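Just one chain follows, in the form predicted alone, and it is written as structure tokens.
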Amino acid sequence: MSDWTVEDIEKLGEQVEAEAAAAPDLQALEQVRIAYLGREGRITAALKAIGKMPADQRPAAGKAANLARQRAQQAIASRRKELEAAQTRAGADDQLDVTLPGVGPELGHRHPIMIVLEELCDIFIGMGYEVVSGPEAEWQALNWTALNYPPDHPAMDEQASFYVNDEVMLRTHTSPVQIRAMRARHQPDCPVRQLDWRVPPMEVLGHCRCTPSPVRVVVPGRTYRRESVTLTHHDIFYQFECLLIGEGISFADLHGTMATFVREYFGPNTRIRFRPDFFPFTEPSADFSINCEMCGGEGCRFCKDSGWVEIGGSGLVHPNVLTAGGYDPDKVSGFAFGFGVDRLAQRRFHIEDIRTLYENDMRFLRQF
């Protein structure tokens, strides 16, 4: 409209109130706002046209235009509150509609590795052990040197392990927690507890000013190695480790603990076998096997006709490792053993491919 009159401007207020009240939803109400108060809206155009009116009409026209704008803003704001309240009520009515079918929460499932880990922890807690943990990004000094690894051991190569920097790496086993657990058993005021982890292992015992308490712990945790991923191997896997340190601990204690564990976990008729082996952190060392459950020890493809299935490694804690933990090897001794949890989960649930455990496929996990 090119020629505005005061009467035309006054009618705008009535028109916008009527259209706002008739708007069926928020989208239509927004179109009403744009049509009247937008950059090209009718009330906006009327305000711009006041300057072109005769001087005697401008005061009345300005007053009418401002009044029309106020009526438009109030009408639109009021209708918006009504529509929003209606939407809220509609949403609440939908939620409370008892005729709709129920939607229950989707229950989670325990991972097979966690099922095995929890059962292992329960067994050893029942034997008086404490469950402890340590960092997965570990000092090289604890992962290798404190555990009596020689400087030229092939496992320390970058092709075999994951390194963060020159001093930190992703742990290749849970054994570094042995050192952490031993030093934590010293008295609170003993310098060994505050000792830098990079102090040479043979110097640790010289800082001890107390008689540390015995150690009886198990260590479940995730470990990392540069390995080719196959049906039975993965570069990320879980280990479970046991450590006992005290006076007069012998291989007989190791055998008794292992026998109790395998009979509790694998069944009362399970037999255990030790064979000499070598590990830098134990002396003497042995791998341990159980009779094959597939063939009852008669020999089959699963056990490669031997009648035995290897589970893990074990041995008496090496004196150098005891020294690194601040224990005097002339006064105490101990044993340690460990094994892969993934392998136990594979056997427990008859999982052919170990990679299935880490794919997070809900079709697989819903089975547990």
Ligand code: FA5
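Definition used throughout: the rigid core is the maximal C-alpha set that superposes within 1.5 Å between two forms. Residue numbers count along the first chain shown, from 1. A quick note: this is a predicted structure, and the numbers were derived from the prediction, not measured. What changes on going to the form predicted in complex with the ligand:
- After superposition on the rigid core, the Cα atom of residue 14 is displaced by 2 Å or more between these two forms.
- The Cα shift for residue 198 between these two forms, taken after rigid core superposition, is smaller than 2 angstroms.
- Taking 2 Å as the criterion, residue 340 does not count as shifted between these two forms: its C-alpha moves by less than this amount when the rigid core is aligned.
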Given for the second form:
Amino acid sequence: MSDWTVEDIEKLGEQVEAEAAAAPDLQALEQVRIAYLGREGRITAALKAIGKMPADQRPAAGKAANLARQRAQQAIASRRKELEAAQTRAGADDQLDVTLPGVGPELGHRHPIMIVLEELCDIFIGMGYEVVSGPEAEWQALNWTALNYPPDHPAMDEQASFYVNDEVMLRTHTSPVQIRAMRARHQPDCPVRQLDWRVPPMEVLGHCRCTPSPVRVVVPGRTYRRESVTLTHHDIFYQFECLLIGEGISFADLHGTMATFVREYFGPNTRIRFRPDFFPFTEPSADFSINCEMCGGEGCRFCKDSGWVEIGGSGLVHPNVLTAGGYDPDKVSGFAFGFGVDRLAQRRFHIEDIRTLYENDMRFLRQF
Ligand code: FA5
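Provide the structure of the form predicted in complex with the ligand, given the form predicted alone shown above.
Complete assembly follows, chain above in first position.
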């Protein structure tokens, strides 16, 4: 006769599950396995005892013992998995070698265009100029009309510009900021400050009820033109604009300011050359070049053997543009000039293809 009852056997499953779950490590779990499933284990003993039980109890006892064995195997296997995973995690932590040199975060790099722009701004701030900006999506009225472009000027052709809608476009140059800067220098209560940008330029002066302050600003900024991309032309590029308005400003002031700027930026022996040009917003207008710093003016492939490198456009502010800014052309005058920044960056860092400046290739950017 056996001492085992069916109830005893049924309880084994519950007991082994509780003990397996409580095992703190793999060694303790092995002890649980031996205690229940080992040769002398309790479930093994129960299975052996079935043959000695009364015949009517054997089927139920056999079923209970098999179930207990199944529960024991599952409980032990799942606890083993948990304990092994914990051990792997702990092992990984142990592998941290605190004596290894640290990996420093990689420092960012300034974009070559930003390096040039900051240097340009510093030079002009040193001369008492204020750095201002304007929107890249600009009123057509400011990009063209207020700058004295006649309605049929070829530059307004859709081919050369990106239009957003009938009134807004991506600015093709930084010159529209001239108008914004002028109107911002009217006294706070002057109606010109509140005027719609689309008011016909020749009417603006009629709204002025103040004496606007002199203007001395530079404008670094991104510009857009619908052009074929080449080594030196892009459809996105940066310009740098300078505007001075006050009493008695003449071409001599333009020349003096530019001479100071080019000597600071390109070197003390730099010379400037003006040649007559045309811009609707300046009169007279001139393009300006400097002697080629690569060959010292002798002629080389960088200056196409001319000894001169064209930098940008300049001139005295046209009376109609002063009027569009609310300034009386009989009382004040001014000069303006503007040039491309990308080409300066290309020369400074010997970058042959302007596209490299806009591709964001880290191998290129890491060099600066
Ligand atoms: C202008 O944009 C005038 N607003 C400059 C100006 C300002 C004249 C104030 C008078 C008074 P222009 O179209 O020439 O001018 O452009 C000026 C400079 O921008 C060029 O000399 C060139 O360096 C640069 N530039 C023009 N188009 C591109 C382009 N597609 N890609 C790169 N740079 C360009």
